[in-house]
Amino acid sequence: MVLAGALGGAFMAATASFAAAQTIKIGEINSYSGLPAFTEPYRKGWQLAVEEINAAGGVLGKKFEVVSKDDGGKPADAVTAANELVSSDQVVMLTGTFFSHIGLAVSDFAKQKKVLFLAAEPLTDAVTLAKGHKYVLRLRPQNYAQAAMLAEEAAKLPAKKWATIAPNYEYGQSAVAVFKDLLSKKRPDIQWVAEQWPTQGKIEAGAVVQAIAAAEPEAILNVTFGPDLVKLVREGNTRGLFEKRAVVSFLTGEPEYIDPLKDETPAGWIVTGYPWYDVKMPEHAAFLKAYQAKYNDYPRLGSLVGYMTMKSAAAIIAKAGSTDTDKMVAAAKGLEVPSPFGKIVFRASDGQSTLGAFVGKTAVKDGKGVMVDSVYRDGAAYMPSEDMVKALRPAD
């Protein structure tokens, strides 16, 4: 019995191992608690790309499977989280993160444990410039494209005076400060006539709306999102804020902010966004048609985020050949990758991916809050120089 015992855990053991030896496992970390509304969306959208590479033989001959963590929007549980995941569940590569702040932190642990980490969603430049390495590359175009992308249009505009209204978190900070640098530069005449920070998730509308009115700006440059955005937009329709002014402002398009404004959208609003329903591109057409089977549901930008991480991440490990850390660094520089926006390259100087955006007016239809007028801009044409990259980020 006692032998019989032993050489039935030895054969679990050898089968449980055998198993492993046919998967690939990919680490993900995310902040499914803290922001829902775009990381909901967003697991859907890395479910959809796992289904598919498997169908299609999954990757070097073997099982793609992800294993996923939730951060609570907090930067030390997602360090503990990517901490387990390498080493318990033996990931051989990390993906993922939402805020700024927590991207930082999990690409500082991915350069101290030499483990690549692809970051899916974090818009600070830093994440690719000031705190860039070899092991870090990103999905999505950082705040400095999105700038660009906005400021080029801004500047279009008679407004001299402009305020802001960012979130007082890395993410806030960043986007503020580079379009503002970017605005300058096209039309030095403008001033800056005041600034509001509120907490992320704790915003006073009110008050906020009360002390940019206050400075009366000619435009406003707006960075908040998701909940904020909700009362932002209620209590500065309330009190006239936005009439017969300009604003513009970072990621409202998107599906996940503008769809909770509803009929309370304001109009003509210059957004970064993703109009899922007003896109012409045929690999977009598969994709829809594909989410849509899967889900009955349409995406939403996180959809797209989530979908393309985990494509990047197949790709990268097939074009090495292998799941050695040092080989995907290497297959990562300069790797094409086709997605629902035709293909992305992701740059080898910075492993920034040159994914785009929509830039387009808010506008309201049939009650919703919606994205017209919208153009997508390749992510390649507003990244930072080769120069600025060369200046901003640590030698490897």
The other form holds:
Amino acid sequence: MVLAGALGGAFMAATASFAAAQTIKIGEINSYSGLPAFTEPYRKGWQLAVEEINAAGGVLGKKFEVVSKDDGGKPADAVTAANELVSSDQVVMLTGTFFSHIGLAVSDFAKQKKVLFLAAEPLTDAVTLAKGHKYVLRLRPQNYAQAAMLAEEAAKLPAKKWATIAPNYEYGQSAVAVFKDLLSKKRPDIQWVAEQWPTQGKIEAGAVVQAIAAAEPEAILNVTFGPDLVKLVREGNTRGLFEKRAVVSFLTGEPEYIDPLKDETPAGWIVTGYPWYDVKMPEHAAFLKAYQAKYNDYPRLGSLVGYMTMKSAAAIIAKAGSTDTDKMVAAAKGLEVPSPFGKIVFRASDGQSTLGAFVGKTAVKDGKGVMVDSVYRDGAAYMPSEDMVKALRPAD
Amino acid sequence: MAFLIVQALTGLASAASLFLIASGLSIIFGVTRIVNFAHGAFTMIGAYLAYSLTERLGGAFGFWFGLFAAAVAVAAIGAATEILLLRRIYKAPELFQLLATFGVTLMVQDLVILGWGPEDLLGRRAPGFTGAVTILGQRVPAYDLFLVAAGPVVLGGLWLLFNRTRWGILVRAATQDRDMVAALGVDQKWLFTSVFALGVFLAGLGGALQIPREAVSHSMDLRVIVEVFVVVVIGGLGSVPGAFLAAVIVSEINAFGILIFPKISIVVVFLVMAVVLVVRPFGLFGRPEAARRTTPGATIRPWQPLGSTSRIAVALLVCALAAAPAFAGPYLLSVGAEILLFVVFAASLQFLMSVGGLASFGHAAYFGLGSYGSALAVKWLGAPMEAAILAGPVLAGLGGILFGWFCVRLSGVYFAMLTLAFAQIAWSIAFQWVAVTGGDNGILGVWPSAWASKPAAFYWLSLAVATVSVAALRIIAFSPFGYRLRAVRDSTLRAEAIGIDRLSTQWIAFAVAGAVAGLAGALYAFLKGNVFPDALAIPTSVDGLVMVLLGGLETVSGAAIGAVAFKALSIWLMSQTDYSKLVLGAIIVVLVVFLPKGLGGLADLVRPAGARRDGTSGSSTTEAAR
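Next, report the structure of the form predicted in complex with the partner chain; the form predicted on its own has already been given.
Below, the chain from earlier opens the complete complex, with every other chain and molecule after it.
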């Protein structure tokens, strides 16, 4: 009976798609139910972009439409959703995903089915390098680029004894590995004195803080985020771990992660992030105004990523002049797209966009955590080199 | 030295909340025999309510009153759940209450997001305990010291309650032998409600006390529930001091384990649980479960193989399903194939649970081993699909033989938790052994051979595998081996008296169920084109349990119906709404209340009254004719 219901639903979807021949459909997948803190602003972002695209006359003279699916945080369900979008909803392109492993699963599906996939958020380098192929593109600055931005700042610090705290999964492991590698190359005098690998979402913060403090490092690299970061900061503040120590921290300046810390935000951490209140670019002012007008809320980094995902998707189709996959793949090579951070380019060799990130320091202002002294780092300067791409990426 | 002492104090502070929540779960199980899956959800509600109350009230009094009031409110919610939902299904088969509380958990996960928004909430620090105290030159948060003291205080309070009040004596009596307590004229209804409320109060308090230490988030419940189950089982079900000791052991191992093996915290508690259960089958302070007095339904009307009419009906159904590619599109066929593979998975679990009487909480291990078996064969040996699919059940069967040898030595919930421990160990191997399994980035590119790559072909393959697997499991259930297995399930003593060896019989059943689950997993890898550690993770095990319970535990093949209903519904809801968990949870709760025998029990309602033989008035006789 339930099967019959699903069947009926699919038929209805099929009829609807005939009625909507004058639209171009994008299939979007993300962890809406699993990670609402990040994906709600993300959805608002792409909805704004879709509105703007259609207000400007759509794409190729047709209405631009997004069909959005939840993956529940599971790669297998993401593949089911991708399958539905491609087979039933007849979308011309797939976009989205947050978790690295889900991004990889959808990417592999896209490779198998020869559909273009624009990965929005997954950070693992594998998406464009080791597991890269011609049907996958990525918007956000990858792990490697973020590590390179932070390593550059870290090299300027006098600290010689470093400790690391990172969640025990691929993202944390590769972030630490790349950061260590890049920093050690710049500063051969550095020693790595301790490492902690808490289980993602289950940090024993007090014990971790104690263990790190016992090694007496001069500086600490942190890769934890979300609830783990909150616990780590509370315990670290109370136990004085961050006093007289430099801390370099991935992603902490993103509103999604710094806002919950409120007045307990530790000052002076070197972080990557998105200080929406302090971005000077004129393109950003327009985005900020439109976003605040529509939602009466400030944008998170997810909002910007969602916005740019759909803007990029529309730009690819417009340049290709067609929704044929091979034409879109060709059009995406070296495609330039205007963004709130200025022009970004999808690199021809690996499909990685040059979207960058802000690097700055944390501070507390009016009882809220903020980023100060932030500077935009263009992703182009920090991406893996063309030689690395050649060495790591399988030939198409 | 100072460092080690401070590390130990930190461990004790973490133990406090764990103990509160675990003792609540333990008390509830001891008296009502409910495996309260919603315990983590109640903890989470406690934290959210405490956050709101302390923000609203402000001040030192407001803070402490807020924590307490939150716990009381959660207890009230718990009591209402017990009265409205659980009270209706105490007579349902064992574990069926697990399904009801699982439905509640799903609903709560979406409700807290609707109520409090998606962002993590950082609560206030506890007034009077905001700073740190310097001990031996090391700073320790004052609130940690408060928690270190709070644990034993609650333990003492519970001891007084159970040993110095009439109510406590009744609770202890019911924990030992609830039938006897009922026979002596104690009103079980209110005893159960009050015990449930107390247990949930402790859960809520445990959650509320965490707000000065961690952010309140909508994923708290799952973080908590598994760890708490582990603590309860290590300590011994129904034992409050056991829960205390186990909470301390687990927390201290976490605190010190990371000093020696920083990456081990992902699996350490499960290793400890496995070791404890192998050495002490009933946990540290637990007692063997009292023998069941209720006569198993099967002895009133044993299962019978399908009659000729039913066989024809099943054959027609299979033919009808085989015709699906004539009108269904590629997406629907992929979904159909996925559902059919879960039919195989659920059927294998049902074989273990219904025929063998062995409720596994870690059946995903064998599904996942099957997936990894075939994916590794493709990746490392370059095996074609046909050969790789065989590698799946072989690896899963071997896993079943290895883990089963340990597991069948236990029974009941202890058996279930040891299967869970092994599943988690298998999961962490898949997760951490990056060089071989690719870690959490999984194994990609596991696509079927050309002949099976069309959705219709893969659908037919899945249908064939599902038909053969379900039929084979039925044949085993009605074979002499199946009779032996059921004899062991219904009366171990009598079965052993007539010369049936319990251990070897159950061990074989375990391995068979594992291999069949592995077959489902192997095909699933090719359906999805990839394998991730998720395949072995707890949610997959829980899905399997839900399918079996939904289909009807006392049926032979009800799991097939349960799998179709649950999987089709969840795929459809996922595609239609972001609040799929809320809707799915609500549907499960409603089904539980109105169909306490599962969907398989529908057959009884449909069948004309005359055809229902006398036996149906008993508590568990739906075994008939299924």
